[in-house]
Structures are given as C-alpha cells and as structure tokens.
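Here we start with a single chain on its own, the form predicted alone, put down as structure tokens.
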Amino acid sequence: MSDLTVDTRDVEDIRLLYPRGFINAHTVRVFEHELQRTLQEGRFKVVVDCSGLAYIASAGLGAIMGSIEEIRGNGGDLRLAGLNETVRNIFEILGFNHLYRIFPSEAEAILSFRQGGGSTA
C-alpha cells in the first residue's frame, strides 16, 4: 500500500489536486503522474490542497519545481492551500513561500485565480 494517494477534481477551468499522505522519494510518482496528466490535459490553472499532506520531501518539492516552468509558460499558476505547520515550515526554510502564492484555504486559492491573479513569476 502506498503513503500517498492523490485524488483530484475540476472547478471550472482550475484542477485542485489532494496529496494525502507522504510525498517522499518513493512515493513522488503517484505526484507527478497526476501533475504531470493536468498538464497534459491543458489544465494551467492548478491547486494543490494541501490540507491531507503529513510531509513533504525534496522530491515532492522538485515535483512541483519541474512543473512551474510549463504551468506559468501557458499563462497559468500553482497555488498552495490548507499547509499544515510541518509543511509551511518546510516550504518556509527553503523560500518556496517567495515564490508560490500559499493561502489558508482551498476556497481562498480558487478565488485568488477568480479575481485576475496570474503567476507570480
């Protein structure tokens, strides 16, 4: 059994990804194939929740680094929701909080595409 599932649904024109569990280097596949078939799927505007997230390690990490390029090449972005204190920490000690928009809640990551917000970078 995997320490990670990620389920997935669509609001609109955002893809909202649901990481539950561990993403660690022997679960980041089950990540990237779902990051990786948003893409595919032309879908730019993607929200990770991330309110089912134990942990994340540095290739969950470089998961999310390796799609960035494409998603915001295509007009897009990824957010972050719902971190947890070990995850924000995490994301705090290596700076992604400067370079992904984090917000409190699902809810607040989709509106935040609602009302004009592009990339950030």
Second form
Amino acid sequence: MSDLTVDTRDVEDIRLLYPRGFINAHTVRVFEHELQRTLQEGRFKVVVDCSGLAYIASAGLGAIMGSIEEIRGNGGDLRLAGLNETVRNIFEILGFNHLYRIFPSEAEAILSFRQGGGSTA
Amino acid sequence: MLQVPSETAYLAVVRDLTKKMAEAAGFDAPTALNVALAVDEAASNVIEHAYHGQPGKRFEVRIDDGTEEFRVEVVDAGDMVDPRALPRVDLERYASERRTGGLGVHLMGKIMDSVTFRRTARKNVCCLVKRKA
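Please give the corresponding structure for the form predicted in complex with its partner chain, as opposed to the form predicted alone shown earlier.
Below: every chain and molecule of the assembly, starting with the one above.
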C-alpha cells in the first residue's frame, strides 16, 4: 500500500486536492507533483482537504510554502480544510494557522472562495 | 535498536516503530504520533544532510523507554551536520523566499522536551527526549 495518494477534483474554478496517508520526505514528491500540475493548469484557487491526511512532516509544509507565492501572485489562494487534531497541531506549532486560512470542512473552504475575501488567515 | 538503510522509503518503518513504542510507553495516540513525526524529521535529516541522499548507508534508531522519559537516539556515520547552522525559522521570510530549511529541526524542538546533537566517535547522535507526565 502506498503511503500517500492524492486525488483531485474541480468545482468550477476551484481545484480540490485530497491527500490520503502520510506526507514526509519520501512521499512529498507525490504531493508536490499534484500541486505543480494544478499551477501549470492555471488553477490558483486551491483547497487541500486534509481529512484523509494522517500526518504531515516539514517536507510537506515546505511544499505548501513553495507554491503559495505563485498562487497568491496570480490572485488565488491555497486554503486548508478538514484537519485532524494531529495535523492541526502541527500547523499551529509552526504558525501556519496565521499564514493560511483553515476551515472545518471542504464545503466551507469552497464557500469562502465564492464569497471572496483575503488570503491571510 | 533498529538498523535502517539510508533511503526515505524506510521512514515509514521508523515512524511506525516509534509510534508503537511511544504508545507502549504510555503516551496517548496523538502524542505518540507527534513523537514519531519528530523522529521521522531526525531520520530525514540524516538521509538528506549527513548522507546527502546516498543509498547504501545505514543509520541506527535507539529507543529507550525509561521510568521518567522516553528517549530516542538517531545515530549516523555521515558528515557532521551542525543544526545550529540552519537558519532560524521565520515563516514570513520562508513564504516569500521559498525557503524551507530548518522547519524540521524547529518542529522537533516544539514536539519534544529536549533535542540535542553531539558528535562522538565519528558519529552524529541526535537525542530526542519526551518526558512522561
């Protein structure tokens, strides 16, 4: 069994990413690949639904940070949804909750794009 | 003690073993997973920085479940890496400059009660300690 799979889905102009499993130094390329593909396709409104994510190491956090400037520079944003307690804790430890908007559910993250609003948390 | 090949594919083994040992030591599941994450970061640093991604090397993971603390040592025979040389974590700057180095060490320090590095007998020893409540 793979340690990480990343499914994707589009809702209008919003790209949804569904990482399932563990993101660490070994699996991060899979996640980075989907993020890069998203940007190459010109999709800059991104929701990462973390409800299937067991944990994320610094490599995964680095992948998010590595893409955010391009995303926001093109008028979009990367928003997070459905974090479990462990993943939320990691984001808070590193202060990511101040840099990224985090929503309880995917539906709320999608709604936030439809309602507009800034990119900062 | 676990001997681990210097390939990221084995990080899952390190993670699973550490988590199970931490749970057996009495930590709750979320805490045990955080400890496993800290050890994953330490092992990733060994593979990436001490061994520069070269396969065919090995490092050791030593776990000691003591009365008052849970201690994990990650030991490698690679190049000496001084974690103090890593940049201080500045998230705003990281976002604007796409810098991510140092995040792992920062994370380890936040999760564990103590993280120390020493060089002894031509080996790097990263010691991670989580105190029991």
